[in-house]
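Given next, in structure tokens, is a single chain: the form predicted on its own.
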Amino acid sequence: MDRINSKNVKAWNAEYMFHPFASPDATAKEKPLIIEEGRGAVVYDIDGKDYIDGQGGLWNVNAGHGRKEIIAAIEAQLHKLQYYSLFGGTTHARAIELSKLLVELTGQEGMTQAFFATGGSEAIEGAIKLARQYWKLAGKPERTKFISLQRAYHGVAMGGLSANGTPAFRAMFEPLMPGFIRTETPYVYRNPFTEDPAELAQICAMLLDRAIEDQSPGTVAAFIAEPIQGAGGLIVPPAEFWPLVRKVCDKHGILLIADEVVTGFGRTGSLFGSRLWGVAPDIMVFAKGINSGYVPLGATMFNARIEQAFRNNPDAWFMHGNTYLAHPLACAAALANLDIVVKEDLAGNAASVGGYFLERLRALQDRQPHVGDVRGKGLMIGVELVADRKSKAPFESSDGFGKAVANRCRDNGVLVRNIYDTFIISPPLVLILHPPPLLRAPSPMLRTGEG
């Protein structure tokens, strides 16, 4: 590892680089960790120290760092064709092959078409535009509104930001787009209604139904939600919630959009978060795990209901897209990545390893007075810290308790991400369980991820 210029790079970081979701003063004061290399589920900083990547990059390195199969696919594509546009009647083979594969993988959900983007925020914008154009083509142009959940996160572009359910993400950019309404999220650990998950699912579905009625159903285009909320604090809904949501959407004829940017491609222990709940959305939005972050890529997929409206219609031109959507290198990486996801059953592995972690963390919860709740599915796990477990009283934001825990983990060679006082465990899905000699309980081991 070449660390000759590490001193300069550290100095340049705060001087020249403006960081996301951060204050420049904070960046200068508390210097970010500079990651230099990665292998499997392990990354190395610029000084050579190794860390377990407990946050999987940013929820997205599902197949692990340094996978030779993905690197080889990118290199082969780079030698053949480094870029071509999908505009003006041209395309390229990798985009077509990936479209076919994605439709096959989502056959259970009934997706029939894929439209590409360069990431999750942009793919969400595509979903919003598709939904609005669908209703215009269907002869109901007044259906323009979107309903989302409190604490939702749908990216940082203006459409997705307008649907976001966390005020801190929206405040500095308001006023946002009109026609976006939020309703109660099924947050089992913290809600004003009940401690019974099934009852909470009924209540939240009823509140969604009332929100649609309040707006007038004929003006609502879609309901959009994450199958499991990520950046809102890792909120796992009751099992009954998504099937009830599908019934409410069907009752009013509105579209159901599943934001699968985080939950797609195995992270929840199911290939897709929607499938975890046995629900088929009308639109599914992918990014992150689609190619494990090797080259930026996103996709918006939709079913035959929407596709049909775009067929044989003179107004069906979809006036959306950008230069780098379906980049050949990104598509080549995705094809190799999804081959790994399926062949190595990374969804099944996430369910197994995630179940182990949940069991151990819940045992820790019994011993630690500041662990209020442990929740998750697969390798999408949240641990909510509280000042008082009995009352569920949170720490004051000025205490910075969650950040202190994350920093302590970092000092000990484990990277986890804290969202307020919930710290998130979302490592690459290549972590495996290996029973060591003379021990009954398995322990996590780090698959190299080098093929």
Ligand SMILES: Cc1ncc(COP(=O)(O)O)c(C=O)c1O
The other form holds:
Amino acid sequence: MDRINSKNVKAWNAEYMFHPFASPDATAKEKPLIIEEGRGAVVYDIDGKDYIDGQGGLWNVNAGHGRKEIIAAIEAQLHKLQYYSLFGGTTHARAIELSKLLVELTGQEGMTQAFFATGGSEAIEGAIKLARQYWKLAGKPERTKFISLQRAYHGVAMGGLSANGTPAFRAMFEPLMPGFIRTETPYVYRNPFTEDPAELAQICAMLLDRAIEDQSPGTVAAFIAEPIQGAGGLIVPPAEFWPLVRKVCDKHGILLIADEVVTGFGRTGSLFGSRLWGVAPDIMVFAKGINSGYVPLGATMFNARIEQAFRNNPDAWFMHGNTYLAHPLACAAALANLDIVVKEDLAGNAASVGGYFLERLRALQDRQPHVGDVRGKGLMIGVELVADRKSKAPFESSDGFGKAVANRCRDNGVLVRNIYDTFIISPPLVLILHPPPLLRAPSPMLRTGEG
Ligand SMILES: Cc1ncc(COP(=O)(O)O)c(C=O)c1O
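I've shown you the form predicted on its own. Could you give me the structure of the form predicted in complex with the named molecule?
What follows is the whole complex; the chain from before opens it.
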């Protein structure tokens, strides 16, 4: 088989491979960056050039690249049992161990059960199905609707896609599922209501309440949201928002689903995003940081309220699941990964390193006229660039300003992801705490920290 090299890469990539969230023309025009190796918070491209992984893969590599403990756990599992099914009365030890550990870790949030998936989108579908079945079992089958936030991102499968709050993600796949309604997100930097975060939280909670009333509360199954919105532009809600949301959900008896696919396992400086806001949801959805991307895995967890509806009822079958959920290699990786997350207090490291980043970025805001807003929690940070800071006017999308800045960062040895003109800084949570043993002598940029 022909091996790829830096000369044939551009042509092969454009010719054979269809990329996610991209147009084939753009892929053909732009030379892709081929990542070949990684250690800690540093990755290397096919030519051996090093980069600080400011993206953390796709905000999932919480414990860092090349962690020997995780690799050893996967290898040991591979030698023992590469696959067995959880269907029809069989299971395997790593899935059982992991479900127990997850229930223990989420004890404060009241989760009692774990159901596995192969990634975030699928775990979201599990949450949607669980919520609908819960209401059928509870004798209220007309409660089928879901309310989500504008700018929400809940993955690419049809249920999560229908809850997504960014029109560009949905438009080409319509019609979506019926019964999905969106309400206003508490975006402090850009909203038509107020500059006061606490007041904005009240307003958005009131609008959620009104949206539920408008649908007729007896038809609503659940409200679903990310504790901090990610792909929709990194929107940190005011601290008052989630507790108010819990109250509104309780008032109408509806379930609260926290999509913790990004916020789970330390990224926000707290072990979970829900914990950051002091809220116990009914369902928590995990993926990404659950095993730092070593093998795909997702999990949908739920509390006793939902569990009880399924117990003592021989007809309560959850008719959902697929071949690779709780893959033994993924579960083994998760067990080793979560051990690192807890023992090395990666949430604590994210809080302190993230706090430093926020401070330095805010200082930059004073000097740099195009830095409109700096926001974040832990190592989940967004920097919104604007054409004019005073009016907050964005750049014309045709300017490609965000892309140009991202490219400049890449040229200087730092990978950061831009969603239009908002930059997402989400490195592995081991950044700085554990300077990784580098594969090769670092480039001058990494050595001096210039640029
Ligand atoms: C909040 C959130 N939910 C769900 C998903 C979907 O996860 P996956 O890409 O693993 O399907 C993502 C992916 O980025 C996400 O950010």
